[in-house]
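One chain comes next, on its own, written as structure tokens: the form predicted alone.
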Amino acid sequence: MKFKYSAITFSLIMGLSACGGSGSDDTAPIVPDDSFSFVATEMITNLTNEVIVDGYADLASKGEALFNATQSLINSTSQADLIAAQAAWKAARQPWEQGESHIFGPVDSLSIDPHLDSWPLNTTDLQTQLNSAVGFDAETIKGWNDDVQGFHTMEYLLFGDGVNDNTKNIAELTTREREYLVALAEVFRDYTKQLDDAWQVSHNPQDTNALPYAELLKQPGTSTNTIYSSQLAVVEELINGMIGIVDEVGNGKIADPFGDSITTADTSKVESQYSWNSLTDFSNNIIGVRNVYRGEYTGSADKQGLIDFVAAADTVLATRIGSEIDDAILKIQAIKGSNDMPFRQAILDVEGRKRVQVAVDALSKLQASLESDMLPLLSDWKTS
């Protein structure tokens, strides 16, 4: 348990020291003991199984559903089929964006992130592929540059250019676009399955004896664990994952297209600009942070998360960080205003830009708390 000297106690101690017998000033200064104890096993196990692994399993399932939805478009003239495929694309975005709060391990070592989510899209090369006489198949596409495959290539084909609207008529979908979509979705399905397997079967596809990444996270410090030497290393990874995505949303995804003024705003840098799904993406990024912090999905039964680690050291800080996460989510969602304005339009609108700035400020406040108040707790943690 953490022990803190109150101001009164500290003054008494200092006063007594000053009135002491010898009057010498060589007494060692009293250093407050800010250390605290917390048993992290349950928290790490819960976060691994019920937030991270469940999230990637959900992504793999929705990757399969997206592939199936695109297959129905091959010969379809039904607008409902296109809308269903668009919905499947948005559904797959949710676990992926929430998972960016723990974007370490296989998603990094297997280079799956750029394969799935590179942006901005290279529309010039994409059009070249559509104009070519070469057929589309999954294995060929895996050899192409990342900026003509993954989420945003499928988004462009499903929703159109996004400049004036985010709708597309099934009649506008060419035969080549349909073939390209199906092949892209097959590649996407394969990568999401590979990522799920890496967490649950083997973290190295080239080595069938390699442990699932989930076991490496849950069992740090063992002789076979070459990734994590201790629970402290795991908790540090989790906290840095939260910091990383808060930084990316505030200082990258929002700030880069926002620019310094309306004249310097650049909609070409907006992620998910074709579907107008940007604000949902950004809020899902921070909802993912909340999932890790709370240890459960919104509305689920209470489980241990990083909030319990922080509360073991400072209950006031634990509550404050939770409130700042919630506030950042609300401020991002509020960017749409009363007329459901998409992000790419909001950065070009005077009132919209004010709302964007409020969201950026909330994210900056949260990032400062994570970096300056939460991360330093690791040095005070008595792990045994």
The other form holds:
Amino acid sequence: MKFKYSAITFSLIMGLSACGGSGSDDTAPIVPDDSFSFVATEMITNLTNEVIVDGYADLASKGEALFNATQSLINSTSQADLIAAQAAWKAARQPWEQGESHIFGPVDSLSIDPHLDSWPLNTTDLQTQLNSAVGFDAETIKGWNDDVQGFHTMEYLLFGDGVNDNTKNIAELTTREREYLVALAEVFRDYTKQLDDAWQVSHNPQDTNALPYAELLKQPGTSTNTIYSSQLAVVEELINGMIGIVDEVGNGKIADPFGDSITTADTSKVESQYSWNSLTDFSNNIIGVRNVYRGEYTGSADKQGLIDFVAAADTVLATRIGSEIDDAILKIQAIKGSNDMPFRQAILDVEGRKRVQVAVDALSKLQASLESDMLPLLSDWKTS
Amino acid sequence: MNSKISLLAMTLASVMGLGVVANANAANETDALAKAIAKQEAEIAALKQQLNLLTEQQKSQSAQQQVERDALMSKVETVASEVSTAQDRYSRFSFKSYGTSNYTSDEYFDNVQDTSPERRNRFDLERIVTEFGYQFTDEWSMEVEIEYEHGGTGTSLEYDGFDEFGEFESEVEAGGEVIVEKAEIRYRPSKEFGVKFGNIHLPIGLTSTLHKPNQYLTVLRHKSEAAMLPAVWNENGIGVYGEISDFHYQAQVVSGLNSEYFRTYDWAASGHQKRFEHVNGDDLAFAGRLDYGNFKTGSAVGVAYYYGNTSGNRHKSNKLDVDGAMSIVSVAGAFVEGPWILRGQYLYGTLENTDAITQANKTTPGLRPGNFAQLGSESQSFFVEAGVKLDSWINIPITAFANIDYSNPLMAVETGAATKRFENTWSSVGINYFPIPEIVIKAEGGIHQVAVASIPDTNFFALGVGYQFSL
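Would you generate the structure of this protein in the form predicted in complex with its partner chain, following the form predicted alone above?
Now the complete complex, all chains and molecules, led by this one.
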């Protein structure tokens, strides 16, 4: 190989010196033109309105529904009421987990994420509150630390400890647990409403004149937009959002409790272990990635998404990433096996661990494509 | 010079000898003789003149020599006086340094659900401190203390086990791991009264007084105080101090704390404003102390009090519209007699409107108190350390000690029940070995207890080496 380079160098030098006399200097190296054009306005507008804003609006309405469902538990002896509340919890979980693919903007800047979804739950402190607190109201709970509120605290109260099953008898629900649950659901509803407002009304609750965050995303580069200077900045944010959640699911949510062997697996780290909702959470995270990539929710009519941006540069790559996303979702769902095994059991099961590994590999592959193939397209994009 | 004189004498002698011979010859030669005599006289006169000239030259030379000697003497005097001035100036300059390096072995929990701890060992070049001082005049002096923590400045990567999955956070140690810990000008006209101003140490917490490695027995400084207050607390301000018989007093008006940085686990400690280039001075605080005896040199008892508002110094001034007045009371005592050492301190603090401060901290964009926003409306901590110098019995300079540190920054909350997760007790025993008086090697082992029944007790072990000296 070295010889080859030397030969090339030699002939180049000879060639150049031969040209020297003629006065011609048209020898600039030919750089292949990888640049591509794509008008992103429609895509950004669509993703903002149809995927992100709709998602948070859905979360806010599911938050309201969850609050109502918990209220009906106050004096109830009906198991159906508890099951309805459990379903309302799972329903609220869906838009939240799907929304983790675009966990930038208000959810980050207003620090709403830890208030809603702190994990792990501090069961010790929770028990202290249940044993000693005089009464529960939303305002008081807002002042407590995040590890005794949000999704997982409600989950624990609704589903039980999740060790052997994810069912709970309404009779086991104590009066204090019911009161605490209602107050938690109220806090939850307030935060989801605040998040929805930040996207649609004003991104800074302290300043009513501030633009809705959706407008900042849709109108980059204007003088009033202090967050996004260009469409490129918006697209970069969207791609990095996808990468962020793929990384978190593969290397955090799944890999951390999974450990490197059955002996180092740690079920205490499994998120949503009380409801056994973990696999649904994880697949929803990647479905959220698909929503941003495709530009529409699964089954909806085609709209512009990041896939159109990628396709403008490389149609083969666009298809490949699309199928890698689908594959990752399927592999996560396949962890449950033929007997509907929950994730916390699967990591302690020899066959289950094999299926988990397959899912982790699919996620790694997807993450590599997003980071190494999709993100670099930004530098070839002719935005004008 | 001598040879010139001899030459002259010889010439005179020969002239006189010739004269005698001439007289003996003829009388008619009188004229010639008179001429010769006149010539000789003229020569003699010329020689006398030369002699006078020489004498005068000699005189002037010796006068010049005297001048030169005088000049030299005056130079010598100047140099001597310069040397003594320099010596005097040098004696007005002081330099001190102390430092510690530690090895610790502790057991850690992965997250709030984890009850099986994992042992981790760590090394830390904890601090190197240099102190420069200068005594301008009998009354005026200054002192600057510069501290290098954990080996210097830069960015650090921290691991937060309490975060969602246990997260790595890269943190710029803003305000620096190189810190000016003190920069004060002092005016002290008398023992009874002095004024100091600039960046001064607050007399709250014994660590501010006893922070050199030979002044406390534990390997690390007292954990109880660090879990509640800024340890070796320094602020900008002015203070008066002095001693009257055995009483030592201090009273200060200083920059206050910023409640934006108050956290569940260490109450007011992280509210110490050192993250930014400027210290917000919208709320000032008062600090005072009265001791009987001297904690630095022996036995003493003392009380201290701190009072200040903490809301005005927030950067986001629109987040909180209520006061956050904080007060701290401290009672401390030391008994140092013969081989015995016994020291203790109790701290109690209150903070108002903690629910509102918690809410403001939780919802300030980018502030990220995370799960540590909740604040104690009351906080307390204490330590007791007891030591005995064994060199009274064996011929090795070793002090054996026992220590208890207790802290509960979340002693009470404004609403609801306070978790006991932050109520910690560290009990330990150990030794201090002084191979030479300036160096101390320490070893300590003990138990760390959290007041939550489900969290098991853990054991810790620490080794440390410290030095201190002053020029």
